[in-house]
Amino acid sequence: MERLDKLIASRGTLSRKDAQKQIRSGAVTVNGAVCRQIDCKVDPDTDEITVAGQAVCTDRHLYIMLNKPAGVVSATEDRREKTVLDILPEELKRPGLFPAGRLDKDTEGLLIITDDGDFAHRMLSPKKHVDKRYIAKLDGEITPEMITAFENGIIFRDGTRCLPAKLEILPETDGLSGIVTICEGKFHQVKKMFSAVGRKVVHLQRISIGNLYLDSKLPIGKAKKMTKLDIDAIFLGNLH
């Protein structure tokens, strides 16, 4: 059980002296009743609260889907480049979230933000093999050359090696674009691997985290809450 004027407080955008004016203002609602007792005890498991018509999302942890549009950066603040988390919804908005992992500013597609470091450790830690999928443009043709050097592991030019990488063609390209699966993330490591195989990315988005596909009718820019079973699906089907 929690205080409601702290269970408001911390699972969303409000302060703690700002919730408590709220509840006093008869504002908020726990199972259809108002309540204006600051300290009232609620269950986050079971009771539905709403500040001022607003379903809180009571979630001790909160998992979000973002398709990433271009221009944003994987950072929690920036003070000259608008974030992810600037662009997510108020109601999805929270205290603690942060991107699970990075996509370049130009990079779009997948991410996954939260404020469960566990999770997001278990998900990033090459360790644990979760494969991330891209779909990658280029300025040239993918040969079979290439392809065998990303199953072998790029190197870098500083010696960095990556570990073994599968890459396809994707169908119907001609060649210019390929779907490249990774375990790990080093910093711009897609578009590195391509620069040492004498390729650049013109347009790079990720499709996948292990068995989570983004999905198809999330418009770029836009966020969704997760459910368990996609939670679930990182951590299934990798092919490690």
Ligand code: URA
Second form
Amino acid sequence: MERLDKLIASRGTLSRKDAQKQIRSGAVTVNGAVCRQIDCKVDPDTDEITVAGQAVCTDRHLYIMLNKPAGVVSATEDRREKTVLDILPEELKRPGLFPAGRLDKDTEGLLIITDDGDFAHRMLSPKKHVDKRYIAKLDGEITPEMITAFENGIIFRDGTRCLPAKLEILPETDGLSGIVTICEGKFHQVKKMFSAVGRKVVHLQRISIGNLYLDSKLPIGKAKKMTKLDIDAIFLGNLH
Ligand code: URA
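Give me the form predicted together with the ligand now, not the form predicted on its own.
To see the whole picture, the full complex is given below, headed by that same chain.
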């Protein structure tokens, strides 16, 4: 059981003080009845809470799928740039959210935002080998030699060796776009892998993490709450 004011403040954008104000003013309901008691004990698993008519998401942790647009940075805050947290809708904002992994500022596609550190660690740990799949548009054709080089493990100019990766030509793109599957997350990894074989990535989009695919109906820049099935899909069916 949790205190009502604490729960509202921890699951939304209100401060503890503002949550208390709302409760005292009669704007908060618990299971349909107005509750003016700030220290009322509520069960986040079963009680339904509203503030000014809006349901409070009482889940202990939140998992958000964002179709990241280009032009925002994968950070919790930034002095100059807009962050992936800035573009979340108000109803999905809550304290403690962070992007689980990074996409470059100019990369689009699937990014998970959560407040669950254990989950993020499990997903990002190199030991777990969770596959990440990207569509890369290039400045030149993909050759069979490049596919073999990816299979054998690309070596960056500085000597860093990548784990074996899969490179497939995306049909009907004249060999100019590929689907890359990697199971690690080195800085600028996909761009550097292509650079090592003489290609420049002109557009990059992440389409999946594990067996979780970017929802094709989710427009660029939009976010949605993930389901338990979505979360489980991340850890299913890896390349390694
Ligand atoms: N690899 C890159 O080069 N950039 C990304 O944003 C993700 C993977």
